[in-house]
Structures are given as C-alpha cells and as structure tokens.
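As structure tokens, one chain now follows by itself in the form predicted alone.
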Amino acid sequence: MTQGISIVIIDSDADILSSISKCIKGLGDGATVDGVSTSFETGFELIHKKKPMVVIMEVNSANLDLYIERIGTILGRFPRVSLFALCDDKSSDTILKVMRAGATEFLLKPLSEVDLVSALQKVGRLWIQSPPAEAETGRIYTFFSPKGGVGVSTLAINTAVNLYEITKKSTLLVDLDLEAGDVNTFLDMNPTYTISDVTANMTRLDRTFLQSVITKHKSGIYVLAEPQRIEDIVGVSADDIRKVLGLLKTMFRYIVVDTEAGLNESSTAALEMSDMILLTFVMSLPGIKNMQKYLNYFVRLGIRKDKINLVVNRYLSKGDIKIEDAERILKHTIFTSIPNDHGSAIASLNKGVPLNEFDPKSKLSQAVKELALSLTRRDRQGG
C-alpha cells in the first residue's frame, strides 16, 4: 500500500536522518526517500525541487512556534504534500497545535516502523488507489430535533452501527453537536482529533487530511467527534459544515449525523446537504405541534417533504396519542417508530457499548436495526 510514495525528511540528527531513510528503504514496497536534509532551509529547497507526497519532519517543542511556521511555510507553498510531524512531546496541547497548523500525522520519536507504516498506509490509500465507485454516492442522514433529551443521539450511533453491520459498507458518524456532543462517551472513545481541528485547517482540506482525524471504532464505524474545547467551537462556520460534509460524501458510503436539538447554522447547514432528514420527536401533544412548526418551516426553506422522514422514539403503543392519530394532524407519514425502552438504552450508554452489543435481542436493539434496514432498501431504490 506504500509504493510509489515519495519522501523528503528533514531532521537537525543525522542519525535519525540515517535511521529513518533505511526504515523506509526496508519496506521493500516502493516507497522512496528522494532527499534528506539537517536543516530546514535546504529541506524547503528539496520539497521545491522533488515534489514528495510526504514530508517528514522534526518539530522541537522547546520552540513549538518556529517549527508551526515552518510547517505552514510548507503547506502553503504546497499544499498537497502529506506532512508527517516528528516530535518527542506527546503532549495534547503540542499534538492539537502541530495537527491544527497542517500535519497530516504527528509521530512520537523514537519514531517507532509501525507507526511510520501505517502513516504512509494511510497516504498509499487516498493518493494511489482511485475512490471506490460506491464513494461517489454516499448518503447522508442526519437525526434532528427541535427538542432536546428526546434521544437523538442514541438513535444516530445505533444506526451508524447497524448500517455498517448489516452492509459492510464504509459508515462515518459525525457529531454535530457542538456544544454538547457525547458520541464520544456514549461509544467509549478519546479521539485526538474533533471536527473544530479540520475546520481550522479548510485551506487544505482533502481527502488524506480528513482520513487523519477520523477515529475508527472497535465496531467498524468510523467517527467524526465533536469540539473538546467550548472555544473551538467558535470557528466552526455553517460553511465549512458544507464543505466537508460534501468532500465526506466522497469517502464514505453511509455518513449519519447526530445535531444538537433546534436549529442553527451548523444544523441547517447539515439538513440543506442531506439525503434523508429524520426528524425525530416523542408523542405528545407538545411534540406534535412542534412537528408541525418545523414542517412548515422546511417547506419554506425550501426542503423537499420526500427528504423529510418522521421519527417517533420511545413510542408507547397504548398511550393515547396513536401513530394514526399523528399522520393525520401532521398530513405526514411516519416513517418509523421506536419502542420505548430508556432504562436499555441509558445502560448501554453508560457502558459505552451499541445496543447490537449490550442487548441485541432486545425490542429497542430490533427497532433501530429495522430503521438501518429500511434505510438500505431505500438506498438500493435510489430512493
């Protein structure tokens, strides 16, 4: 997967130089060290010179703030290079700010072959092979309500799960949720990177750079998180929403997003590049009169009503509202209901573990796999 792969490496240690340019010459694969340098200058000059994919280059902690504006030196003349940080800080403090100037992979030293490998696995992929045909239609679906707490989150993960579960398909869960997003801890994760550091670095987004801060989990799915940090979110403009969201569409079969409950720039952002809009709510008077609001409301915004699906979670077949009942009032099909099983799916979060995998055999596991399903047959539809 490394061959054909061009490197130029820069470090002050000739040793490391040395140590390097043989690690990757025993890869016996193809990949190439087409120049090396001890300082920065002549570095530049070789990058100029040999146009490498990747770069591979030491950065000092000790003066973080001359080797962040040497990296942006390098990607702003050239952009597509991959550019791999070599650093002895693994601080998350020095890896946030080295990843938000540009890098494409920060790499501990001693720099370790497997951790070199799979930096330049990665590279192979998204610059050698051609984007697998079913790439180029990717769906998104994106989970919304207008009202919080009524499990938004939990049915977005659950899908994403059982979409890559019952396809096998590549499947990206981005949580939209800027301010209070909990993908993460719902799934039992610690990215390093969000979704505030792509949007920090749009100048250069592609394909290899979003493939680097996206964290795959142990059940296939591949996630997107949401800002650690409450002033990172700041940044993060409707725009760039679109931007990515559109080039992600390029990468993944199924992308699901989780938004937080009303709208905003970001959430409509997410809803105007959608595919299927699944507008979640609980039966209840209240509930249905918002239904009616936000349906209005995407008609003007110009959304089409075959995009829109409704969504009832935590469904109680002998409450007094019925299914019928809400179609009628809404003069809208509901797409799917979800039985309500809130003590299932509270434990399952706080396990970090999908319902497929806490309790599959329960009606709340079943229900969310049937609304996966229902999804595919509408995708193999073209629908």
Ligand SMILES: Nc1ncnc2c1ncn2[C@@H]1O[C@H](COP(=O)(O)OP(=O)(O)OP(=O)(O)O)[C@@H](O)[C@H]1O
The other form holds:
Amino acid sequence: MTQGISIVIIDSDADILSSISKCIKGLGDGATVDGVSTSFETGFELIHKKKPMVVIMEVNSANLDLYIERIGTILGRFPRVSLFALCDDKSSDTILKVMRAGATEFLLKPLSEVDLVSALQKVGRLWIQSPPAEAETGRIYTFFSPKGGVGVSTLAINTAVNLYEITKKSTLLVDLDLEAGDVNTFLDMNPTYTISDVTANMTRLDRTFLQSVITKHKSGIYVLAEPQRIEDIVGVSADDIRKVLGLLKTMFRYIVVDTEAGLNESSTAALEMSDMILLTFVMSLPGIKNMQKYLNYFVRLGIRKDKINLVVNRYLSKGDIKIEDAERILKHTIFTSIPNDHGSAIASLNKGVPLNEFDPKSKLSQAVKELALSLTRRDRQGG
Ligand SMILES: Nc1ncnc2c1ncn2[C@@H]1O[C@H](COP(=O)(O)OP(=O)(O)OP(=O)(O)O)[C@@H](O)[C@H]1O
Ligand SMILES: [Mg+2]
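Swap state to the form predicted in complex with the named molecule from the form predicted alone:
Below is the whole assembly, all chains and molecules, this chain first.
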C-alpha cells in the first residue's frame, strides 16, 4: 500500500526524474513516488494505473502550447489530481498560461527541495514531517555594526552566498535594514514580496505563507527582502521579528541577517535570536572604543560571550593598530579580519553580483569564503 502523498513524475530528462525521486524519498513516509516516465504517453498510462494524488510534469517553454494541452489532457481525465508544473521559464506570461490550464503549483527548474516540500504541504492531504530533520535546527547569523558604512551588508550577503555554495544547504538572507536596505541592489533583484508583506500579515504566519513571499536568487540562496516603500515599514515590532525568525529557523539551515547600523527594535530582536553575532567594525581607535561599549552592553543584555564573533572589515595589515592590540583592549578574540579591497567590493556591488561570481580569486572574495567556512566548522562542532 502506498503511504502519504502518491506521486507520478513525468520529465524527458532521466536525471531530473532520479533527482526528484531521491529528494522525495528523503522526506520519509510523507510522500511516495509511484512511478516515473520520460514520455508523456507512458506517464499518462501510469497516472491511469496508479491514480496518484500529485503529478509532477515538465513544462517546456520552447513548446508551451503542447505542454498546456498535456496539462488539460491530464486534468480533463483525472480532475482530482494536483498537477505541479516543472518549468524552465518564470516569465509572467508562462506562469499565467500554466496556472490557467489548471496547474496547482508552478515550480521552477532546477527544483529545490524547499520549493518541492512547500508545494507538497500545500496539497494539504497529509502533513509531511517537514522540513527535513536537519532543517529544524537552522542557525541564525546576524551581521551587525554600531556604525554605518563599515561593510555589514557586503559581508552578510556574500557570507550567505558562500554558505550555500559550500554546503548546498538551504540558506536564507534576511534584509532587516528596513529603511535603507540594499540587498536588492547588491544582488540585482526586484522581488514581488518583501518583509513588510510578512509583518503586515502576522495572523497568517505559517511556513507556507512565508515560503510564498521569499524570493530565490540565482546563486541558489533565498532572500527575504527589505520593504520597497518607506511607508511599508510601519508596525514592524520586535515581537514580529522574533516570531518570523523563529519560524524561519524551522525552514532553513542557515539564516543570515543583514541589519541597519545601530540598535533598534528589530535588530535587537535579531541579535537575541541569533546563534552567532558577527559584530563588525573597522580598525580605528573610535571603532574599538565603540566595540568595547557594545560588548559591555551585550553582556548586560545577557548575550553569551561565545555567541559574539568580532569581525574586522577593511583590515590593512600595515595599519597602525594590529589585531593583537585590538584583542588586548577588547579582551575578546577577533574571529576574522577581512582585507581592504575596495576595487572588488565596489565593482561587485555595481554589477549586482556576489563577490564569488564577480572575482572568486580576489582577496575579499577569498576572505569571505574563509569566514563562511569557519561558520560551517563551528556549526559542525555545535557552536
Ligand atoms: N572589505 C572591504 N574593502 C573595501 N571596501 C569595502 C569592503 N567591504 C565593504 N566595502 C565597501 O564599503 C561600502 C559600504 O559597504 P556596505 O554597504 O556593505 O556597508 P554597510 O555597513 O552595510 O552600510 P550601511 O550602514 O549603509 O548599511 C561599499 O561601497 C562597499 O563596497
Ligand atoms: Mg547595509
């Protein structure tokens, strides 16, 4: 007897069939692949024979009309089937045609596990024990600085991209710089939904809703973007941020938060919720003095010292103040130092691409990769 949601998959690419099947197997008893086929005709017979709840079918945009017709053929004959269209094109025209043909879900190739699980959950016939076990212990890394312009966004964004590249585990970047966030610019994105769509709908807050307002970037990371309009910032409370981050922790393995300089309600909430705080500063006497004040403040807030990682950005090895000097004054080890590399930083920003895509060999790109690697090492050690 089949268990959970029964699924038939039709895709002309055998590799895709096997990777989706593998992914579904990993979900446990919640879903079962009842059959796969590289041809529509055999797939159709399979649907007839197996009566699956869900059909995942490729929709090739180069021959859209044919696939729209196929959707119609399946749903005409098996109207109770939930049809997930697996498409290679996300233009609004294609999405509209596919959804009008009756598809339940529009999934983009290459299919990610998070998208698949979320779509299966929406089918709602069975509660899949999801997200997969390892995602239930997501880790929140918040980049924060008392002062503006020190490179918090650059480091947060590129750390997220590297965490995903290194681990291939679901990674989300949250732009909590609500007023002046610039993740969209850094990553050349124009998302339909932003964090204000989440906080304006707190009563609907659940995984499915959150999933629907999160945008995928072509690097593979997911992004919860900053509000597009100043007037949308209203009413984002610390409590909202706590709830949203708490839920995100059950959906993503890594959550990297970019914050606005200086403390406010939402960044304080994020700092409290964080598994690791990446406290960022540049090496100068005022910078160090400021750090000292904040380190003391974090102690008073009850934040454990080992949760705080000091990050020196734009470090000049020939500068007046050495790492050891700062460590001695602050009585805190420096987690990492990122070299000053204005050329790469500004060029990747202006191009709207992550550092490792712009110039993976640059000093800056290598240093951020090293930072992400250190975080994964700590993660493995349970830190
Ligand atoms: N390691 C670095 N070397 C040289 N320039 C850098 C480095 N890191 C960031 N920058 C540059 O510093 C500027 C500010 O960076 P970024 O926007 O990341 O800082 P921020 O702390 O997020 O600022 P804001 O307070 O405006 O949010 C950008 O022009 C960026 O390209
Ligand atoms: Mg910033």
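Take the two forms, superpose them, and find the largest set of C-alpha atoms that agree within 1.5 Å; that set is the rigid core. Numbering follows the first chain given and starts at 1. Because the structure is predicted, anything quoted here is derived from the model rather than measured.
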Threshold 2 Å Cα movement between the two forms at S145, rigid core reference:
no
K322: CA shift of at least 2 Å between the two forms after core fit?
no
Fitting the rigid core first, would the Cα of S18 be found 2 Å or more away between the two forms?
yes
